[in-house]
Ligand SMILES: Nc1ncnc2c1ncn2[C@@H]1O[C@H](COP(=O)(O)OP(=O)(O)OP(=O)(O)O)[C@@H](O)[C@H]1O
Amino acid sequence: MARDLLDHKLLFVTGKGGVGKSTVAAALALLASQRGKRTLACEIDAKGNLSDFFESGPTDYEPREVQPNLYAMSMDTEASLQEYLRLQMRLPAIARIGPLARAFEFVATAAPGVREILTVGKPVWEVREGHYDLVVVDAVATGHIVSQLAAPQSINELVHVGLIRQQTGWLIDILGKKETTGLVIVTTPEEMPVNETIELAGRVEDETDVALKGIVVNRVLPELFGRGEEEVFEELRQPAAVGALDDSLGSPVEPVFEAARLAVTMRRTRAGHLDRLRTSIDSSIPLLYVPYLFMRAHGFRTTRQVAEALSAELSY
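Form predicted in complex with this ligand: give me this chain's structure on its own.
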């Protein structure tokens, strides 16, 4: 149920590049923190810019409180490897991580899941330790999320002994627990993002244990006209009416009408993609709509507005 989205302990937010993953992840985290949950926003995308959405200065591996109740951190595989070795493998801190990191890079290049287990492992570990009520992960884009979420299984298949193998059990446990962990896909009502969303929903179901818990449709254009108004608009676009309006305005109305026509057709094309999304996704998965924000600049204000929109969507 949509209502329960924030009652999970761990949410992964993914979607096609540029659709608004970071915005939505930041907004969900903000919303949870406003509702009194101690929340961690964790960015695991190397090129991330999650901190822009809180306008609170750069984030690093060490979580930092950016709003009351809201902590933010960004992934750093090397730091994660250090921590992992220390906490999970009980190896002493290695003074010179350099050579090990390079060897690790090399192995990770070839072996599925080795790198992913570090990036996914960190937020899951935070959940296991109960440090936060909710961890929201600004995850990688649709192309890579499956291999990330399925990393513990891949490791299990390839590595039969060794410490890493022993570590996959609790990861698989937490990731697969439906009340604990959920995936949120962000999309826009456009062709390619919708295609990728439908395809990803299928792959997540088939190839991972993580449950899809919601789809956020971001940047939904407003419906310009109410009932019967479009016919009126068409009438007003007739030459005689345009002439009369031009006279009354003292300036051509045509570009403004053209703009309205563009808005209407853009919305209509998108409605088609939305229909396709609705019919292709299991009807038990809630779709949450976030309007297109016509704003001058993007930053924490956007995050707050998107949080408000999501809050409204979550509360009925």
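Think of the rigid core as the biggest set of C-alphas that the two forms share within 1.5 Å after superposition. All values derive from a computational prediction rather than experimental measurement. Numbering follows the first chain given and starts at 1. Compared with the form predicted on its own:
Alongside the form predicted in complex with this ligand that was just displayed, please also present the structure of the form predicted on its own.
Next comes a single chain, given without company.
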């Protein structure tokens, strides 16, 4: 299944805030473009920073090429509504939709699912029209993704005839095709992100038609020391050995041993969370591991390194 991830037409990438969701979305889009696919990276939150990961400058509703084969855009509710009215309702394009936009805000507030339809509809429409080989959506966080993905079905259950029913019909068809559309959850090997991932995996299966196709575990610590090295460190931490090393090196060595112990403890604690994640979800869902990069800021270099890590995972 991991090998087939980039063979989809539409991938939604979600995750708890702070786990690196946008980094992974950008990296998947970059990797797909490097493999020859005409790819669109679509940022749902227009206040986000997806463009930072390509160091391409701000993006807007109109897709533009930021790397060879790779295009990026940011969602804009008013622009999306105007495009929807022009393409689906056959209304002429107008410079500003002012009163209509305010009416839409009123309807969207009163009828849950309307705003989500408009947001999800844009990347799904790009897939329907075949403009790109793959659309990667930097989607909303885990707390909101289910309602967004389930919105077309919710509207369909309320409206049984007419134009709206027709419009939600093709959305549901594309979202529900497992060979076309998939969800990727990004997590880190920590208690809260893993808990949210396990909960979300169950909700996605129960409440949406979108298939969970992979979980990316970000910031995985390497195993620096094995049990043999740990035994050596413990012997060297004996008072006599520490004193001899301090005298020999001319500086205290205890902080070094403490750092080694901390690294081992963190690695084992995180490994425990990963074991729980693996045993709590369907065994057919692949886990893709991205190592901790120890970088202070994100940018294209980070995106490229994460893409390389994902490429290695997808090659197994």
